[in-house]
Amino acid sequence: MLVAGGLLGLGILIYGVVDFFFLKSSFTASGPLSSNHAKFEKDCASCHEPFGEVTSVKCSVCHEKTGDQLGAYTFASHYVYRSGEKQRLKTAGHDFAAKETACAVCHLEHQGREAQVTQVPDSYCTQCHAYGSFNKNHPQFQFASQKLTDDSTLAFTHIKHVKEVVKREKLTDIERACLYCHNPQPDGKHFAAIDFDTHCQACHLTGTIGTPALKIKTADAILEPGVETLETIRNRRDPGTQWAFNTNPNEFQLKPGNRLVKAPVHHEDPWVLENLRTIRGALYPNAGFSELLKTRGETASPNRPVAATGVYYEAIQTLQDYAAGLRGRPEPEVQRELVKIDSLLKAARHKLQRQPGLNGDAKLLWPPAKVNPNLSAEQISGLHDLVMSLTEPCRECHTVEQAAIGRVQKDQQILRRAEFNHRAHIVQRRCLECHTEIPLQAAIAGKTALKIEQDRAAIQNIPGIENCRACHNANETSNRCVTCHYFHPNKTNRSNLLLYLD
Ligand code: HEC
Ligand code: HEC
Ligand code: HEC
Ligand code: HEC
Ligand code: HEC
Ligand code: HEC
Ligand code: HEC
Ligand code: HEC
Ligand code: HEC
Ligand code: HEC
């Protein structure tokens, strides 16, 4: 009996194995694969191990972008998500490496060609995020519950400007005014970054505004506070100063007491920026790559770290511009400078190539470590005062710290943990039916008096969860988690992951 039973069992096993691996038409193999994978349907081994099991390693052969080592589809990436709050998560005791979930748990297969393998049901998410559903216990959005402020370094108020634009453009509809500054991106999801030339130029720095009278630096006192004249900069012929030969000398007026006034001042005025850079160099020597940036390397808020890659690209661009202006010149000192620039360029490019290592380098960029120890307290405060006068026309809009213009967050995107798409909504709702946190409409009509801090977006003017629930509920529009969230969030360029994955 035992032998017969054993033989029968073995026979069934052999049949199963032969059928499964050689005939490829198993009674167990249920249904065709999704259309994504149809091409290699017959090649079971691309997903299955020799004993039938599906492992994530198999999926990753095709789905990890080879070589970048980002682990875009790993669970660790999900933990960090796009908000990149690794520090918070670490303090909360999360272990990034643990709890890796197999791909096949969420991405089922053999459900037919039409199957949508990415439409993961809520139950997979609510295993860990115990919200029940979007309409039950989903928390209020963080920016709304914690009343997070707009952490931009730009000073700007909406009410005055919407009124000004309505007047200037002779508009009848105030929502048309929004589009003067907020131009939809081609895909309609978000709005293009604010651009001074397109959105502010018409009314600001239009040609009458200049600097106050500034003390001119004397040649023998290098660390004495003072600005360099156009003449001095032209004579220096340093890399990156070619603009000086295209600048009209009439924009500089000499004043009594060895002073000068620069008028008019232009946006990103190269003379202002060059003097700012020189002063920065005197205050903070050895500032590394931040030397090469037009603004501070970091944003005002830790919620919005600048992707280090972007900063490196800017530094590389500056170096390339420097080098381009020098290549044709035979002088030996210029050639020596070029060698220096080329080796810096090589270093910056090398850093970019091994992206995951950028983590700590972001800090290298800014803030600079120490104030120059050779300066007296008096010299330091003198230099800071000079910075403030030099940037007076700029400070209507910009913050200036450590002798640098604050980096402007040009794209206004606020959500870091969820997706949004304007195109899907503007047919049904008007701008000011969603952006109601700051009651612009009432304020423009003169019905509410808004404090200036409120208008300066001391609260984010982005709708809270009640607004979304009005439509995203069981009866109307999809309220599934995957409507608004990625599970693998670092696929897009907005990812800050580079800064946070070790
Ligand atoms: C694109 C990858 C992929 C390919 C190719 C593939 N499978 Fe699968 N298969 C899966 C996944 C994913 C599962 C679900 C695994 C789980 O539930 O743990 C699965 C499950 C199965 C099961 C378990 C029964 C079930 O439906 O849950 C069998 C049997 C099977 N596959 C047979 C085959 C055979 C035979 C082939 C080749 C003709 C094949 N598979 C090719 C991904 C694949
Ligand atoms: C032989 C290469 C290969 C293997 C192995 C493979 N895939 Fe794919 N996968 C593809 C290709 C090709 C596509 C379609 C193009 C694309 O979207 O990148 C795809 C698409 C997908 C999609 C996207 C569907 C969509 O709607 O965008 C998912 C999810 C997916 N695969 C999951 C898996 C999982 C899970 C495994 C392991 C069980 C796996 N794949 C194994 C090649 C592979
Ligand atoms: C907890 C569930 C879950 C697990 C585990 C999971 N995924 Fe996904 N995956 C999703 C969801 C949800 C989507 C659709 C939304 C999105 O893009 O994140 C998706 C989308 C995808 C896509 C298509 C879109 C894209 O990013 O290109 C691919 C490919 C993919 N997953 C591969 C994998 C691989 C490979 C693994 C295992 C290493 C894996 N997934 C593990 C839930 C999961
Ligand atoms: C195995 C457990 C697990 C599963 C399954 C899971 N998550 Fe998560 N998720 C986490 C952890 C842990 C974090 C880290 C953040 C935290 O603790 O708040 C996180 C973070 C998030 C965040 C970002 C939160 C933040 O503060 O940055 C979102 C959004 C999110 N998950 C959505 C989803 C969605 C949608 C799914 C289903 C497709 C899903 N999660 C499936 C464990 C999980
Ligand atoms: C003159 C240009 C201009 C006009 C007109 C304008 N905006 Fe803005 N908007 C900006 C600038 C600049 C910012 C960035 C402010 C900052 O970073 O502090 C901004 C930011 C925003 C934000 C981002 C979130 C926030 O609270 O900071 C929203 C939402 C917004 N505007 C909506 C609108 C709407 C709705 C209208 C029409 C009623 C409008 N804007 C009209 C220039 C404008
Ligand atoms: C249609 C003309 C117009 C445009 C376009 C415009 N502004 Fe203004 N802005 C004004 C006027 C008028 C004032 C008031 C000046 C005064 O009170 O002295 C002003 C004042 C300001 C102020 C100081 C006071 C305040 O209300 O915050 C800032 C900062 C400012 N604008 C920033 C910007 C920025 C940034 C842009 C481009 C995104 C911009 N403006 C575009 C007309 C404009
Ligand atoms: C009316 C407001 C306003 C004034 C005044 C102003 N700026 Fe700006 N500035 C902006 C805005 C808005 C941006 C972001 C959009 C852009 O880069 O065009 C910006 C961006 C910048 C940047 C960053 C560019 C980059 O690529 O990151 C620099 C540098 C800068 N400004 C320098 C200056 C200097 C120097 C002055 C004074 C001479 C000045 N700005 C005066 C509004 C202003
Ligand atoms: C259904 C509600 C809704 C409507 C209608 C709406 N918005 Fe938004 N808006 C949002 C949400 C949510 C965000 C946050 C998106 C993000 O940060 O990813 C946002 C962000 C923005 C931003 C800054 C970030 C970005 O996405 O570029 C601007 C500017 C903006 N809205 C302007 C407008 C204007 C102008 C209109 C009218 C044409 C409008 N919004 C209509 C909900 C809405
Ligand atoms: C007026 C009703 C309405 C409101 C309010 C609304 N939605 Fe939607 N939403 C829709 C509809 C309808 C769709 C499907 C549109 C489509 O894809 O054609 C949608 C689609 C979406 C999508 C998927 C877009 C895509 O790329 O396919 C996201 C994400 C989303 N909504 C987020 C939100 C958030 C976040 C809020 C709250 C700030 C919100 N919605 C408020 C009606 C609404
Ligand atoms: C209609 C769109 C929408 C749907 C559906 C939705 N969420 Fe969210 N969720 C959001 C928005 C918007 C935020 C705030 C994002 C931010 O602050 O950057 C958020 C935040 C979160 C966070 C972060 C919470 C925190 O405290 O900051 C988690 C985790 C999350 N959602 C998980 C889920 C899960 C799980 C589901 C499905 C049960 C789900 N969401 C359904 C829009 C949505």
The other form holds:
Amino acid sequence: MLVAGGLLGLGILIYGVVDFFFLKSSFTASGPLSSNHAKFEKDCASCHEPFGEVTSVKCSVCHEKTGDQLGAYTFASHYVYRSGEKQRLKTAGHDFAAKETACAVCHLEHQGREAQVTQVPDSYCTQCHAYGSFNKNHPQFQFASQKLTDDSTLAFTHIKHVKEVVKREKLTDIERACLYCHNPQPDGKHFAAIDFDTHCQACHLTGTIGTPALKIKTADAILEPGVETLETIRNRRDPGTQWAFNTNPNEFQLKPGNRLVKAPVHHEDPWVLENLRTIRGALYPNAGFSELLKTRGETASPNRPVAATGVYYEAIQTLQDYAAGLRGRPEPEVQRELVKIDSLLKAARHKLQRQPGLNGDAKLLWPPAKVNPNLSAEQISGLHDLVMSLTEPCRECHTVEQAAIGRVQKDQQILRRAEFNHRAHIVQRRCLECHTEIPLQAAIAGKTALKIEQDRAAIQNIPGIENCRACHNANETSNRCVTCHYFHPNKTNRSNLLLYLD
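Alt. form predicted alone, vs. the form predicted in complex with heme C (HEC) above:
Keep in mind that what follows is only the chain, not its partners or any molecules around it.
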């Protein structure tokens, strides 16, 4: 018996060695892999350490593809993904490494070809997120619980515009009017950003709209309220004012009392923006880098991160325009400096391309420095009155504060922790069955007296969690965590997320 047992054990050992080194562990494998990993089924060493378990480092060899060790797939990036929370948690002493879990703990393999390794059970999520059921104790969406507004800085009323679109396009379906501006992207999840030329130009700032009669600034009254004429701006030849030589002088009409009218006013009219910049320079002489921007920004908060990439590009473009205005200068020292400037601006653009997820920087965002202490209260009041007159056509849609037009917030600042697919829902519900905060149908049908506070651009016309629970329950539609939430960042933006890691 001892000899037979020894021979049997020796045979099993020899087969195990042969299986491990020559047959790729086909005999000892725990079961077939999922279709995503099927090609590794005969090569255990692709995932397993010798005589050990699967390590996250092995996973990163294929999934990172950037030379980074577990960057976009770590807990640290999980906190960044769609929320911008990592810096706040890090400041509070949050230890990401202590919470790190190996990939194989959540993503179970050897369950068969049809197994979905990304379908992680809810129990794995609730180890950190202290709630157990979507239908019972999932927290209310943050925008609803904290009553966050959607401040796009635009003065916009939906019902007025829907009525106009229905009339112009001769529509019978109100929801078609919504789609006139809210254009779905091919992915079915998102909408294209609202664009003035595409959605607004047909009605706003047409060729007949101009400014009121504005007082002209005189040379001997630098701080007196008044606008600069096109001729004055041309004579200054300041960097960034090349547009003045391409502007039609017939758009300016002189009026009695040393006044002028600009008509028509164009969208992002350079003459209006240049005069606003001059007025801001008088009011806020120490505004710094914010003077490189056309519009007033906003500072970031933990709940409303500001994506500042576009702001930086705008600042770089302004500097490039300034440099372009110096290229005709004959001085050798100016040309040498321009070579350095071009090199720095090119490097800045390349850096932005590598870091597209930058948050706001106080150097470039508003508000500016304190008001010029050398101005009297009367002068400050006069300059603010001039700003209101100068921007009268702009204020039809835009807000104006601190002598600057508010930057339009085009990026969604809410529901950043989840994914929502409109295409998957439109089969079951129509748009206005869920988006009911603004009573469009009742107001247009004349069934309700609409109050002004019921139709403003800042209203979050998005349903709360109760609306979702009507369908997402155990009896009707999936309500698992992974139905709406993904632990890992969007793989198409993997390189963006790596920049947040230390």
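Values in this document were obtained by computation on a predicted structure and should not be read as measured data. Numbering follows the first chain given and starts at 1. What we label the rigid core is the largest C-alpha set whose atoms superpose within 1.5 Å from one form to the other.
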| query | finding |
| --- | --- |
| Did Gly112 shift 2 Å or more between the two forms, C-alpha, core superposed | yes |
